[in-house]
Amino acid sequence: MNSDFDCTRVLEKALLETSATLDGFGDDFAPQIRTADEKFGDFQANGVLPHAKKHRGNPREMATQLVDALPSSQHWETSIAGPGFINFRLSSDYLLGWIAPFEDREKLARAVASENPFKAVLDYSSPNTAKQMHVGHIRSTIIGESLARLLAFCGHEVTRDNHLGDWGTQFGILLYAIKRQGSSLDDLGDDPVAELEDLYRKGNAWTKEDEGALAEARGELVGLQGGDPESMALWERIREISMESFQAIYDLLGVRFDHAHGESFYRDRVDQVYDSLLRHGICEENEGALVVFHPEHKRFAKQPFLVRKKDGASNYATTDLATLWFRSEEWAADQVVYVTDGRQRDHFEQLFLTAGKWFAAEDKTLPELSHVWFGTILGEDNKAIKTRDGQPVKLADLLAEAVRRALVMVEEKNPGLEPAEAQRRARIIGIGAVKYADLSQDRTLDYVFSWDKLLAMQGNTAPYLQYAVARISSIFRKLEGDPSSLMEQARPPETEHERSLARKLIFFPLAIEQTLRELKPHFLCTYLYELATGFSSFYNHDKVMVDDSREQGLRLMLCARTKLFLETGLEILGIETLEEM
């Protein structure tokens, strides 16, 4: 992060140096920084009431001699509150200097540009082939895809990876099935994957009712694990039937992949893995299988991992193990993030463990890992969501019923508007009200999906800052002349709402810092909302068109700098915006 950029910087330097001039003070003088408006960012130091009680001396006096020995500055201003209290304020200059810089996105981004750049490998959505994606993958989706922006914002190599499950014992039943039925793989109807997965549950249920059924299932895995040319024919296009399905629904999200390497993909590696874990005495086998122990932890001392099962087949322990060597080796990644329902906690802290033992035997550097988990989308009942019969929300069916219900707003809104054009902004508003809805969330929690307030044109959601984004776009189609011109004559800012505004857009930098830190969207959510909400207090105070050019100029740019930030965020969220609404 570039610093130069961050004004708690300046604040503090003006701390240090109230500091530094107070010799006379003795040494249990020490300023403390307290923030006494965080929503806007002004510092006060405290530290001379108690000093003044020790040493009987008159507070608000010994502030004065503070302020007068500080040196003169053009980055903030002091003044003196209530019995001794030392307010330090970012001066009009300094916000004005700090915003005009920030004509579009790219010097935007270099403000925010790591100083350490790295190579991140994003592992996002997942979903299993052969099956339809449904409302669980939301978030993995949309969380990981808002997070590999983030990082290539920042100046970080990214790269994204589709971790699919397609391969093991389920591939069998369903070969199983489709031959058992003759059914034709070109020929499934209008929702192939839904044809795919009711042949699995009819297989699943012939094997279980007999032992023949089994039999020959079991004689299909082998045959695929084998390559036999007709199983690895039709698991191919079992594959390709699956992506596609699953491309409409990343296309409708605006999520892409650099790389869809499934457990398929290190189905080759795995041996190689057990080689080496055995080699090194890192796993042993227990009861038939091969497991993982770690006596060092609480836990999984007796809870092992698993990396290869009874009857000698690969799982998910082994195909993680063998993809982050991988990773390592092959894309040299620093960094790897996982984005997962928090019910696999305990995978991955046993594969972190496990990898960690591995890459030291072996005398590699482990990448850095990270798991960011998520809680579970709840219906307005407070249980998981699901379809009134029960079963998981297909995620396609939430898409369409969210671009349905902005349709209506739209067409409510602007009843005149061309169909094609009205489709376009129900798209945009209910596909960003989804995804806004989650990722304005703690990650960590669960959430209570509500049509209503996702789609809400009040508060902290995505039609909200939209509309704030259009209104601000609307500005600039009224005025005569150019803003730039205007915006060069700009005066530093100084009623209320013009300050609050600018102190709000200085702390973007800030924002992203703190959402790259914990990887956690929320935290910019909450900064564009209430960017939103200080523009529209300073846009229904202080009027824009004015007849002072310099007056003029300072509120047009607020406007613009506003407009590009919540552009930029919101971009970083994977969520488009709209010149009007």
Ligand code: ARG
Second form
Amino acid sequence: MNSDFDCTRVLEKALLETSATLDGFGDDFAPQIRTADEKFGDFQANGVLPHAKKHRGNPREMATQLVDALPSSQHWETSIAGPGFINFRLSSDYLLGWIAPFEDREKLARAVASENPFKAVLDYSSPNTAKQMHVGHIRSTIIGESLARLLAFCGHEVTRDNHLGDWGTQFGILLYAIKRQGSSLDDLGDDPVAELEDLYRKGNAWTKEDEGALAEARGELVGLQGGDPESMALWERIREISMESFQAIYDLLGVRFDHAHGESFYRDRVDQVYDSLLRHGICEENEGALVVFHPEHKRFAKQPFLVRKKDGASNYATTDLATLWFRSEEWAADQVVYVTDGRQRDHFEQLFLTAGKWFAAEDKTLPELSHVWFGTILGEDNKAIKTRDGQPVKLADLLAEAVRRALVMVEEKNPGLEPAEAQRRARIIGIGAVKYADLSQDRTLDYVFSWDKLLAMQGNTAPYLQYAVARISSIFRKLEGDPSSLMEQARPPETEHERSLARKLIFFPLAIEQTLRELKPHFLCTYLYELATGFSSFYNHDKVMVDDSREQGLRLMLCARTKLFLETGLEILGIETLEEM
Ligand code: ARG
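Given the form predicted alone above, what does the protein look like in the form predicted in complex with this ligand?
Complete assembly follows, chain above in first position.
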């Protein structure tokens, strides 16, 4: 981040430089600057207290000494609170000087751009082929996409990889069922993936009932793994059919990937994994299987990480190890982010531990690994969301329903709107609402899916934020005169609401930084919501169309910056906005 725009760093630097000139302050003084409750100022420095304790000083006296020694600044006023907190209130000139340069998105991007850009690989969505995407996959897709956008916005080089589950024992059963039923894969009806699921279910039942069927299904799997041309062709076609159905959803969500290598891509790369793990003594044989134990870990000392099955087949773990190697070797990944359900936490913990030992043994730098996990989507009965007849909710149906409901809202508000435009707005509002409902919750919690809540025009929802943007657009549409020449004359913020909105704006880079640090989009959502409510109170109290051009200039600037920050933040979340709503 450009430190000129990071107020916490500006203040920290001032405190450190001053403390270095004072007796009584050690060079281990480490002030922490936090945003403060408005009544105390804008920022608060902690750190004097523990420092005083360590150096046997009086905290309040040390804080006073430090504040008195700070070079006088036109940028802020200071005060001391409690036993040694230092409060900063930014001056109106400083606030104006901070917000004025942000004329467009590029300037904002430059302000938050990382000083050490790295290569990040994002592994998200990753559904399994021959199965429909269900609501569980929506979270990975939406959260993963927003984190990819966030990293890219901060200047990192992002590779998006859809790690499809397209290789595994289930294909033996599926191929067997396709052949036994004599199905043609080019003629599976309107919902081919549903048909494939059905075939799998049948195959599964047959192999459970009858030993002969089981043996044949096993034979199919061996054939496929051995590269039998007929089986390979069928498998390939299954992958295509599945991808087409996933693509329809990705198009609707505005998600795109650079790669969809999937598990199958690594099928010839797993042998190297076994060899290397064995050579370095990282895995051991256990009744024919290969397993990894981690003696230093409480649970994984006993709970094995299975990297090769008894029958010699590779599994999810082996593929993930091979995949990580490939990403490091071929893509020079500095960071790999995996976005999955929280139920896979053990898998990733074991994967990361194993990879750490393996890479060290191979003298290779391990990329930074993050498992971004999430909770379950619940229905209004607080149980995992299901259709009325108890089936998992299909993602395609859920999204269609969102657009349908949003269309009702749009038509009610704007009767007579052209159908194509109404449809366009309904898509932006409906899809935006579903995404935002997911992103605005701490991802580690389960959340209750409620149509009324997520489409509400009031509260922490996408439609509320989109409406704030549309409202600001209408101010500029109605304006006579050139906004930029008015904004050039802007006076510093004075009224309570002007000030409060301006101070909200300067927190934007901090919200971005926190979201990136924790890989949790809800921090950005909360920030945008507070910005929108701040705008709303400003707009209700302070008229924008006033005679004084300096006053009007500032108020228009506050409107323009709020719009830019909201739009940019929503874009990072993958949510589109509207000029009119
Ligand atoms: N296909 C898996 C699933 O549907 C998710 C894969 C996640 N990525 C990974 N590298 N393991 O649960």
